[in-house]
Amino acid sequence: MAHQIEALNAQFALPEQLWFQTGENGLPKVQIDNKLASAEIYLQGGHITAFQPRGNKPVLWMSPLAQFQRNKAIRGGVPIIWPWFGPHAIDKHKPQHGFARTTEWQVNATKALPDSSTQLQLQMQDTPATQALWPHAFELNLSITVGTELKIELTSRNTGEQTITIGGALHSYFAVGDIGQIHIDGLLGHNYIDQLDSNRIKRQHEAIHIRQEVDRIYFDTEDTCTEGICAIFDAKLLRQIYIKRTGSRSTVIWNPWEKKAKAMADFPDNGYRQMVCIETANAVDDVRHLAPGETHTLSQIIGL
């Protein structure tokens, strides 16, 4: 692990901004800190695991129960879903959401930007182990900007000779003062898949306020306010953070309340409280298919 992070740094570190080192359990991370903000990123899963702007509370929520293990999905921040959102459509033996948040990226660059934010892109391609769980060549690369605002571009590329359908998200984790006293903006008027009442279809027919479990898929979501924005509005940390999203059609709501937080090993029992997830998606029909040598960007920046 020393000699990776040692090798990382030599090749990949800027100067006061970037740089590399052993987190959690030995996992390997990256940590950014320039004038507009810092950020956390593990290899694993090309994961954000922080993100504060300066002068201002962390942004994202993680779990304090987060379990950093090699080849195991981490609670909180923003998790890459990839590429496949949920359980497998046919074999539910396989991976939820897909492998992408459990594998190790690859660092493909780092920059400095003139505007002082900082970026990294990463890299993964398919291997055996990829090809076992799903039979398609392919390239995805993912840029992370951190600056005054979080900007994440995921981009899928076929590299093979079939077409390829692939669904995912960035399954962003909120930190709010409390639940009960934040709504959600931008979802009004739009339908949405109620996934705890039958995946019946229901209508958003006022700002969203969270009072119980709400696991929801909404749809036809790209015209949401203007430029696809939703809106967390905070009335206890007396803050709004604004969530611009391309390249999605879909939009899941998900806070697991009381009861499911409880059976969660890796979740706090109150941490309901102090999270909700606005998750850009590739859901249900907004699957996406790629012809050979297609791409498709799923992009968020996160604000305040």
Ligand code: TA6
Second form
Amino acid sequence: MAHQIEALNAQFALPEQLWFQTGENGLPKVQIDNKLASAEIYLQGGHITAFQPRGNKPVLWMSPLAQFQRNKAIRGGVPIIWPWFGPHAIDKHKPQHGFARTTEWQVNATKALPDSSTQLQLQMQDTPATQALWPHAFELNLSITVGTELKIELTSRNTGEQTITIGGALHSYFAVGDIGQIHIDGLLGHNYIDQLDSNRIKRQHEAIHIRQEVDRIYFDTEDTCTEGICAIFDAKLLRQIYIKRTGSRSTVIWNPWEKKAKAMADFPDNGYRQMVCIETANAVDDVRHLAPGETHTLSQIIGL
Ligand code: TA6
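Given the form predicted on its own above, what does the protein look like in the form predicted in complex with the named molecule?
Up next: the whole complex, starting with the chain shown before.
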């Protein structure tokens, strides 16, 4: 491990803004500290576990019980869900939300950008282990830019001979002062699948307040959130977190509430009060079909 960290720093460290170190449970992680913000990314899963603009509180929620076990999902931050969202369509024994979030990514490049932000580029390709789960050739590139905003771009490339179908999500956990003192704008008038009510299709008639378990997939949101603001208004922390998205026409809103929170070993019983997931997704009918050589980019910009 120390050798890996040493080699990564020799090749990719950026003086006074990006370096590699041994993280929780010995997993390698990237620390970014620049004039504008700080962030932390684990190579396992290309998983952003912290983002904090200078002078602000953390924007992402991390579970204090997150396990950081090799090849296990990390609870909180921004899990990279790919190449399917939710349970595998046919084989329920395959990992929920795909395998990108439990695989170690490779470092491609690091850049100090002129606007004082810092960029980390990670890459993942098919391996015998991924082929066993999903028999396709692919190249996945993840670009993470840390500045006053956090920009995440996930680009899928079909490097095989057949058309592939990909789903996924940037499954962001946002930190809130108290779930009872927030509302979410930007999804007004959109239909959604209520995953807690037999997947019934419903319509959002007002701003979203969360007073119980919520697990909804909203559709046709690409324009709204690129043009307008899809945002969390937090009356306790007196801040607004905005999320702009491209390459996505499906947005997932999730809060496990009390019962589900208690049922998850890596989630504190009352953790649901301090978080909400707003996920930039390609889910259900919003999956994308890539012909050989084609690419698709799913991206989100998070800011205050
Ligand atoms: O956020 C939507 C969702 O699919 C929920 O149904 C819930 O399962 C959540 O993801 C977390 O999934 P995970 O596999 O990370 O426990």
